[in-house]
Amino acid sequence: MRCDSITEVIGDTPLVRISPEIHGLKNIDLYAKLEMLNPFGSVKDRAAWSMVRESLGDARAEGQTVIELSSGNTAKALAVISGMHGVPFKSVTNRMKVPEIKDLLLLIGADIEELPGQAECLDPTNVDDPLTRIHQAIAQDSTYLHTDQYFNQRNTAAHIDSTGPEIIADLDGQAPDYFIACVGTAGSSTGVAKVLREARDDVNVIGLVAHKSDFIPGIRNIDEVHEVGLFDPDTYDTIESVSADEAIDGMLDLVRRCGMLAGPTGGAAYYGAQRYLQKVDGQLEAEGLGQRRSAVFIVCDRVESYMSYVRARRPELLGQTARPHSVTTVRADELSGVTALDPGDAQEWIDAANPIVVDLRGAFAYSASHIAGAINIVDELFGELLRGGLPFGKSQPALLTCPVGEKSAKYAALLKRMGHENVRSLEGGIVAWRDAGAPLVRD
């Protein structure tokens, strides 16, 4: 292959059959679409190139900056492509959750602005969310070329024009019986599903999301996915969830047994595909008709950028001792035993018990607004302090707060396990506190 530009290498990724000895399916051929082999490392290369390729010349001439609400692969691909064409790139996000991606963006030359948003995913119906406000503002600002991945139909078109047809071509002109995809912006799953269904209308499309309050890079959880502009529930025959642990288990199979250096998103796709198809395979086996089926899932990106993600959740995989008090070890019974106070009860308890109030959000969100007297300890640092160094003793009353009350509840459960009996979690988090009209201060 000889090319004049690295962008010519985007697409035409291979479809690789997973050995039945690994997945155990007797009647189904399972294929992995290796989007991790795109030049910038992910399926987002296609969408990024599709969204900017026709506008970069004008953007450079007019001195515009490409801007996107992304903290991951879309930002990475746009940063590379923009830099190649002499156009600045700016990433706007509520918080960079994967430090390796942040470092890489800075290395490429991207400008990063982290806002005190309430969720990683844009919610256009929440007009008070800073991420929504900047989304609206940049749409009117001519100094920016806003690629708008959550609503840009070119995101979906990239997969209608290339990914979907490539799958059919590699299956000798036939669409698979099953297509399994993780749902992020919904661009790839929507585009591929459209092409496959045009080839045959009985294709089963299975969308995968993260468990509620769980974090898998690049995948929306069951609450967030309905806020994505490109998401249409009618695209999917079934939507199932995958936990972070299951995503890592799937990733290990791909990395260790298949030779595919896939990241956790690809692991989630493989785990979800295998779990769903095992039921189908069992039915086919029971029928005994000898019918074979085919299935395709997408390996979104590579593992190298997620070492800190793996280390935080499964340190034993990296030769480190598992931490006895980490949020991943919180059991359901421990979580149900946490005392969660609504904003009204929390204000009364603050007045009566004078607890230390710990705000677990990022520093930017804390500085924008917080409960008076609260101290800011970002959740990752708080997790480290649980191993020794907490700024309060077991007898000190403590109220933990976070954006929506889920993370604070898990850390409150851990503190109770460690003997902190007088700890509470703010139910609904700072969002509920704000919505209740309770006072917030700004530093």
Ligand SMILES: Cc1ncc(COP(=O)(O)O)c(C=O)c1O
The other form holds:
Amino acid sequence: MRCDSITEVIGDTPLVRISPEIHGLKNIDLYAKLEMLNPFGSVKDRAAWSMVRESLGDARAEGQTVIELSSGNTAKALAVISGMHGVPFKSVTNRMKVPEIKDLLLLIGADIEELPGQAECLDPTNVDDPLTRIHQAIAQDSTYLHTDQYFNQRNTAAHIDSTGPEIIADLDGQAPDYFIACVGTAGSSTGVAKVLREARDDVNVIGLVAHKSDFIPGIRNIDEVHEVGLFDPDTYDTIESVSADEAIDGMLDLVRRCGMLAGPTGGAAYYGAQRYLQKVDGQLEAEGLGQRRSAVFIVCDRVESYMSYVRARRPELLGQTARPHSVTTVRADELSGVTALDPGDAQEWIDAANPIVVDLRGAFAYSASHIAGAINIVDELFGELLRGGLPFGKSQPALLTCPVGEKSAKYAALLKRMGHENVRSLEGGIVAWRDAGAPLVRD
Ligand SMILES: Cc1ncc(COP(=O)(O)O)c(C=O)c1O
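Return one more block: the form predicted together with the named molecule, after the form predicted alone shown previously.
Below is the whole assembly, all chains and molecules, this chain first.
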């Protein structure tokens, strides 16, 4: 294969069958679409190239900067492609949670602006989120070429034009019975699903997202997914969630048993595919008609960038002992033992016991509105503090709050395990408190 430009290498990724000895499905052929083999390392290479290829010449002539709200693969691909064409690239993002990708972006020459934001993905319905404000501001600014991946139809078109047809071609002209993909901007799943359904209308499309308040880099969690962008619920027959732990388990199977050096979303897709297809396989087995089915899942990117992610969650995999007092180790039984107070009871308890109120949200959300007297320790920092032991006396009453009451419940469970005697969590978080009309103050 001989090319004039690296961008010619984008796409045409292999479809590799997973051995039935590994997935254990008796009646289903399961294939991995190896998007990790795109030249810049991910499924987003296609979207990035599709979004800028027509505009780079003009952008260079007019001295524009390509800008995108991305902290991961889209930013990486855009940074490389823009750089190759002599156009600067800027990534605007909430706190970068994957340090290797930040380093890589800087190495490629990207300019990074980190905001003290809240959600991982853009939520334009949340007018308080700085990412939303920046999104609105850059739309009016002609010095920028805004690729706008959450809304840009060229993101989806990249997969209508290439990823979907490639899958059909590699399956001898047939669409698979099942298509399983993780959902970030929804571009890849929407584009591929459209092409597969045009080929046959009974394809089952399974969208995968992260569990509530769990973080799998590059994809949304179940609370965020319905909010914005290219996401259309009709694309999916089912939406299921995968935990970060399950994503890592799936990733380990791909890495260790299949020879595919996939990242956590590839792992999530494999785990979700196997879990879903096991039920189908059981039914096919019971029917005993000997019918074979086929399924395809997407391996979005590579493992190398996620070492710190794995170390924080499963240190034993990297030869280290588990971190003591880590929130990732909180068990379901510990969580159910937490005292969660609804806003009315929390208000009464604040008046009666004068607890320390710890607000675990980001600094921006805190300064916009918080419970009077609350102190702000953003969740990750609070996690670091707890590594050293309890940050306040074990009988000091403490009320933990967060956006919707999930993170605070986990940290309350952890404090309890560490011997704290009087910790409670605000049920429903600051959102429930606000909706109940309870008082909030602003700095
Ligand atoms: C690692 C990873 N996996 C999956 C996805 C999801 O792809 P899409 O944005 O097409 O839904 C992304 C998107 O950024 C990603 O970075």
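We call the rigid core the largest set of C-alpha positions that still match within 1.5 Å between the two forms. These numbers were taken from a predicted model, which means no experiment stands behind them. Positions refer to the first chain, counted from 1.
J.: Using C-alpha superposition, tell me how many degrees the smaller rigid part swings against the larger one between these two forms.
T.: Treating the chain as two rigid parts, the smaller one turns 18 degrees between these two forms.
J.: For residue 342, tell me the Cα shift between these two forms once the rigid core is superposed, in Å to one decimal.
T.: So the C-alpha of residue 342 has moved 8.1 Å between these two forms.
J.: Any chance you could measure the C-alpha shift of residue 419 between these two forms with the core superposed, in Å?
T.: Residue 419 is displaced by 2.6 Å at its C-alpha.
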